[in-house]
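One chain comes next, on its own, written as structure tokens: the form predicted alone.
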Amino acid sequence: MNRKQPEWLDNAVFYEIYPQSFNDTNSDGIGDFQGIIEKLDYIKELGCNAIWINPCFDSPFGDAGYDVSDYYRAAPRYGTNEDLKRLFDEAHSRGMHVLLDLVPGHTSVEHKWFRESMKAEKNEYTDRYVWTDSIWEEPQGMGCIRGISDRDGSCAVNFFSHQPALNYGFYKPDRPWQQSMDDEGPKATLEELKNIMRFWLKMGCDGFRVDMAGSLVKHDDESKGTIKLWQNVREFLDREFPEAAMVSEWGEPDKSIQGGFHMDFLLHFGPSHYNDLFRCEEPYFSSRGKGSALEFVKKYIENYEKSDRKGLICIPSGNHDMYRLARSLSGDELKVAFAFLLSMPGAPFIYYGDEIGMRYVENLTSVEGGYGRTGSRSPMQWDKGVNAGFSTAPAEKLYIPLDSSDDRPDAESQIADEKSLRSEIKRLIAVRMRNEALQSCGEIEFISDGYPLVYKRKSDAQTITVIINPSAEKCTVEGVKGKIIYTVGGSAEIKDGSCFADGTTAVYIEE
């Protein structure tokens, strides 16, 4: 599908906020909308001009808000709809944009739609979810809920057992209870999804990051039905909200961009080899120099070509579902990793706290379905005050325990230190903003996939060669021309057509 993406995405740098853990202003131990509003200037000063907020709709929070009980109501623990609207307005007044996290594939068991669908008598919600015809039949390949109501049937779930799957139909129905995409139930679900989007976009939201975007149509091995569904949504958005941005959690850019999304995340699971770079036994970005970027580059190029070289593949620093970068990288390794993240095509996403090197908090009891992910969701560390400036609640009331280390990083200290990780990231974002070739839509050509990683970024008016050398060993890159415009880590020089760079160093060279 040929279309122009919203212009504001061309140089967007996103900051992901997990609202529970960001900033608490009413001393209940949980972050809130007012807390985000208070820190908008902090985010803008870093250089980020867009925000992705993890789910903030009403929920019983069995899965941290990814189990929605009312799509039209903000979760009271964060504030009201009016508070969320004010957040949009405050962000816009600073030239910033806000994406909400949309969960279209499932709801909470507490959602009124599900309660109605459980009834034996047919009603408008009977076909809102994926139900079999008999309590004795499970939906193949999916978990299910059963034996909980008078209705005779088992209800498919998308993830946890309290997240019943919404019904968008089956691409290839082969059982009597499997509806096609064109049946009335699936069509009604899709129209309601549009209504939800319409409601928040009219409120001032600038678009959505869409959870499990590739999972909606069932029995859809090649994603043809799901692509068709999202193309339907894209037509609606182009007609009514052409400036709304859509970012998918899909991990297959060739499919998501065909479906009408502007950008797709590389995921920590699936085929991308994203975590070969950051989170494995020997990460590529470790100064030990024993990792490999080969498979990552190979898959990246494949996806880049399949998506018509649009450069809309997002590589996040991390998110609420994976270990923090600082669990496997430290010091200049982190700075070089961000020199890579902030010089790749597509909009970068910085997970709250990654800019100061917040650590994964080990051995925590699961909170709200976090399990092993809980240690990446600890409260933001703002300063050296009470509860690291996150909240004035007693420590035992905090949403998740803080990193208890005496040397835990904090934002206030790093802002004051020109050599800190945060100060380096602020400079890297500024370099990206000054150079069109480094922004979202600039083309990319890989020159080397070993140590160092070398690639060229190109716009109509500019070409920049990027050399990323995470290894502690010095490197030489031949056939280099131009001038060095930025260096991270050690030092570098260009001499006789070659670039000589220190170990654990990144270099940007303008031709």
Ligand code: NOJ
Second form
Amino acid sequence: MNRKQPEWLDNAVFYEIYPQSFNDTNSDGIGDFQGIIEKLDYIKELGCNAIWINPCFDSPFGDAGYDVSDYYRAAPRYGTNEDLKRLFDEAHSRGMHVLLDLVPGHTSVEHKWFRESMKAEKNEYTDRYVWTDSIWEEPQGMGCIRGISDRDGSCAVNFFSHQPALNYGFYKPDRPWQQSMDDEGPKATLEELKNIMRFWLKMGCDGFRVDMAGSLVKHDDESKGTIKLWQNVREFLDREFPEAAMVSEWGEPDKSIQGGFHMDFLLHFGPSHYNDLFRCEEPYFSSRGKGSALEFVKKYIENYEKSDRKGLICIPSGNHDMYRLARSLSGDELKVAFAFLLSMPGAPFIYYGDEIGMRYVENLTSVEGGYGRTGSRSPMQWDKGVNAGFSTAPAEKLYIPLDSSDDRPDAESQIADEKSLRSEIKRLIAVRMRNEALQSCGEIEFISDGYPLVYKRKSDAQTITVIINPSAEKCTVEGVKGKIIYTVGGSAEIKDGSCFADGTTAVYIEE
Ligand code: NOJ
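Same protein, different condition: the form predicted alone was shown, now please give the form predicted together with the named molecule.
Next comes the full complex, this chain leading.
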């Protein structure tokens, strides 16, 4: 559990790129690798030193690329494998790192493996997916695909009904068709997963964000099988790619860290209470001051303790699966929310466009399986030019329509404005970079979980008290030592051992 993570991860600040919507350089209305390369300087200037790119492999895009049809080939709409390699090289030459999105739990129905596994005759891929041995038997507890194969059986799905579940075995098989983790089929699937990782790591990628990492071994209530599987991957990485970073979409850091991941995402669904802070009727970060961080803090501490008090939980500003932060917060509320996000343990992840407060685009027709998520995936707003600088394609050809409001935020204007959200985030990242206690591995101790939220961050040499006061009401925090090193929103001062801070303000105090 105390294994060292790649050094660059200790102070990584990630920028998540949804490649479809980031920057289109060939005027087809959809983003591409060259577009990302051209904006690496923008990302670096913001202060981020690492990026995570959503799946960019060949796919029919029924789930925006989370339905892979060839793990070894970049999706032609973004460019070639060589272009992706160039992206890695360009990032490295700027001291930046790149995580690809690895989808190990399922493929597209169009994957060659799946087409082969649907055949009645036994072949190399017969056991690549989770199949029952009769069309009349459905895999319990999972949806399934049935009636489209020559093979007599139903195939379990892992997410949408066009995403068949890859076969890593069952923790305790109890039906004849259920295979154990040690059977040949599951073993071959795992070896293939390692081949895929090896292929991209050799090409220069720095690691993976792993999709639904906890979903691999079936009927594995306590995740013991899935942890064992990832430990096997960990041994392979330690042997061949010890510098590769592994970040899981799992939401249970005690398990994922045991499995050998370096960091785990805090999920916006399940028991994390993440949405209490940002995305509910009365979010904690609203200046109305009617929300509550209590349950979030309770759950956070529980996970933190269970994962050995390491800074391994990543709290994203948002992602391609949830409403934009700016749907429920605005103005200084957003700045204070970022003062929190950028002073928590684990690596912060900024979702493209969140740094300028891009809005959720309401009432869009679903694109590529986005449904309600589509409004958070609209084109990046670079400037006030045609199509907000995203693409020179005709507006109707854009992957997703742009936010059509006259006052939509854009990066260029915010770079020029010292008071903008982007400028504030840039300063906050710089403060984090200068102060070790605020970085990924600094310890955290919560002092108060109401309004304001108060916590201490500690490294060997430094202690910083963070006061987060989203409410419009002023606050006083007693028993404060040290000097203020940074303030966001309003102003604050320390007098006679107490800190007095304005409403909707965050303060960092160094002891
Ligand atoms: C989680 C991804 O973030 C989401 O976008 C996707 O639809 C599912 N996993 C299925 O892969």
